[in-house]
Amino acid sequence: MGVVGDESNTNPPSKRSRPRARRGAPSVPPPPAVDAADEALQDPDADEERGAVLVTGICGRLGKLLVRELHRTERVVGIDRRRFPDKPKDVVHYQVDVRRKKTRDIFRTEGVRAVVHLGVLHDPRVGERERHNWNIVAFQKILDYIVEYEVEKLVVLSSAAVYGPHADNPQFLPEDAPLLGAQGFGAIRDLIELDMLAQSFFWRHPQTETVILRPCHILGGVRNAASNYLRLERPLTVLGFDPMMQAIHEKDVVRALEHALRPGAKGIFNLRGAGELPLSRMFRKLGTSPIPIPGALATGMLDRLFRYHLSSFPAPELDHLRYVCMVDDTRAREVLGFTPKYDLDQTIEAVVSPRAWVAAR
């Protein structure tokens, strides 16, 4: 595994004068030229003083496909403890585990500007202790170095799933609804917690510009639980429900991430793709056939399948697939500017479409 360099005491730079990059830190070659109608190219020792946008979690699905638009137009750093073969070529990736010490050295050295943090992890099948320590402690330390480093823009990529999946919810959460996802599910505890600490960090520290999305199910290519579950032959539903579900196309996610790095863009945004529509019409468009389950069956024999490695899927999952789990997304349209490009039937099919699944393997 890849390191940074020797740790060092180095006082931070200040907003004033941030540091090139000192020798022995990966070269950054000068950003592609932007296209002439624009009003200005941009200047590589200016764009190197504007400093740079450094994304944790760079080697998933969703920080790969965010470097290959920010890269055009922002000098661009990763963390990420897995390696990435096919990155840009302008875009410096740093394989390092990011609860390491190491981490502090990029942000003295590259002189970020903005943080974009996606590495937060999801499975369930990890235990409890590793993944609170990868999700909670890690995210403090990345902010404690946003302080000390004076970052002036955060990025959180959250979910609505910390809202939670009720009988009582209303049609559609706004933003300020409680965030009661962890109620019979502890896995989504960590991120609820994270959610809670960028909030935090948002009102304690108002010189960093904090912007936290919650988007409703992502689909795609990437390997969540639910593109993972529309792509199975014959998925199990709950016998006597069919919910109204809300998805967004993974690249209308990149496309928000994107909306949120804009100077001024602040706060908490719910992320909805085109509409909504029942579960059993997301099957009838990718021609699946549902095996329709009693619920106490169904919570049994998902419990028992996923205490054998057999399936990816906890019982705590049922839930989303009895009751509504939607979000209004005005703040974000209104607000932030963003409005999805992606139809209900491309975010759907894009499940299933063969670059999907060949990156989802």
Second form
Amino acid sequence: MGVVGDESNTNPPSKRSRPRARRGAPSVPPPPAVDAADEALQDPDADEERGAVLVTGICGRLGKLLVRELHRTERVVGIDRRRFPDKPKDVVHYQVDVRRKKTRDIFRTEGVRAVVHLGVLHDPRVGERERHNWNIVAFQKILDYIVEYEVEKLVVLSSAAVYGPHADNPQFLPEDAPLLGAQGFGAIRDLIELDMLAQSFFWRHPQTETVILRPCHILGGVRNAASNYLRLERPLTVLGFDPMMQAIHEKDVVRALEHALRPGAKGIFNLRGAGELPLSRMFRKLGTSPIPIPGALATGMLDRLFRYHLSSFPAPELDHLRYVCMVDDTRAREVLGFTPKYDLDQTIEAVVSPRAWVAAR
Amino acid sequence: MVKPHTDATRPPPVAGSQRPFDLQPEVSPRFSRLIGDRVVRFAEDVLGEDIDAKIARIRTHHNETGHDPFGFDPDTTRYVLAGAALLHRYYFRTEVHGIENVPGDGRLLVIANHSGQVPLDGVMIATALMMDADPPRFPRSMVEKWTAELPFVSVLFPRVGQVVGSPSNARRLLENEESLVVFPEGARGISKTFDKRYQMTPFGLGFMRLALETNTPIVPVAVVGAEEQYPSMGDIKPLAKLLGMPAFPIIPQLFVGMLAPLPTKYRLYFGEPLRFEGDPDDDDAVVEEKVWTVRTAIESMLQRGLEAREGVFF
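Can you give me the structure for the form predicted together with its partner chain, which would complement the form predicted alone we have just seen?
Now the complete complex, all chains and molecules, led by this one.
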């Protein structure tokens, strides 16, 4: 959950100041009624009834990418504990913890139309207690506010990791496959619980269109385990294993989020990039040569490295290098109408391009 | 920083279209130069057949990257096929009957009896489908889930087209018009002791439900000769359980240092394709009846084959 500070130069935010842009300090928003009238006066074409899109975890890489796409056509409100230094001018950002009371005020005053929940903490270094509390309590609060303020749409970014890599997985997991991710890796339990919460919310509150997206490994400038792993100069692999892998470009995930925000879209969707390759082929494309280590040795070694803060990968994640965890995206193609735009080469290269950019600077 | 790779300029292929694989080296070039190519050349010289041409005729349903989504790799397969073809022709001297019954294209289930402790019967059926059928049929087979946990095996099996046995995998392959080899007896059949040779164990029903669901013709196959390759005197069940294996057979020849299977003569009988209609979700009893038809077809070919043969090794 970190930020790679390369945004402002690679894709500068829009300089166009829009009449709907909010003015003043974001922490003291003007009363919504006045604001709506004001907007209607200045921008008669805009449907003033349309509420804002609330993005949690907006300061993450995906949040920033999403905002950059959305803010031209939608009113975007962000919540994050982190600062958002290079945010587009027309985006309102609240630097608060979602669990605070302030969140309710945001829902009340901003007229939220849709919530995109990206604020899921995956960092394995954060204590289990805090991480669980952050992920579950925060999400539960958001669900409560969604009901209270009759928000029309909820988009949750889950992950294909909830299915977990297992030897007996079918090659392509459908959306109704059991969520066994925590079987080998306890830290994924938060995400599964979050996914389940969203699922039960889907059934209990049909008036809100709930979309759960489960993308395969997201690659790009994001600082997630998959991208960090592929960025390594000498990555470890498990000797005698070379599973087929899927990967999706971060910008494709953002496009899928936009698809999910369209009215009518609801349900659970697996997301897959264009094609799958053996892990060794991905390394060949990147030009890195991995170090294969026998399985039993690798587990113990990585466990120790992780404990001494020499590696950021917890040992159970090794299963991803052993077994398949690939998804069937038929539903996303047919129901959501989402097809990936980036091919696998571009997706894999997106992992190193920020590094190349930093090095060039 | 990033090495440019050769196929960056190639337009991304459209997923799902059927086209031959471009033979990209998957195994390290050094291995390929030193051993792999020699094996293939040697096999081609000895057999007088063009293995690469057979491989080139394989059509699978590739994904957007031009790669098989199940991990099949034509380059690894040519080495394996070269070795298997030598075994097929010179070690087991396989007699193949009725190969013309195998349809040249379209989805297909190949159902056979299973025996011999080590699934060499599967290898021989697959080799016959590649080397003797015209056009060659590239068979996929459904393997035990635990093979995916074994180092190296978990890499080799997918590379040569093996797929972890799950109904959804099978359905996907059949819908892509591929051919599938299934042993409905599973581990029960292969780990039979020698005194139970050529007595088929109960068939699973999954393959029939699959055939009904996907409207797939079934080619029954009888394998004669595999039972005697590793005669087993018994099965140590607790040890098998401890090691997480389906069986732990006692094979006398291993004690005298003979690791290779006995050079029995294999006889493969391919029957005429059987077609079934009905509800795939029907009661077990109804499906069992259809399974029985397949079983009897294999049984009768098996008996005919056993009567016809004059010796185990000749």
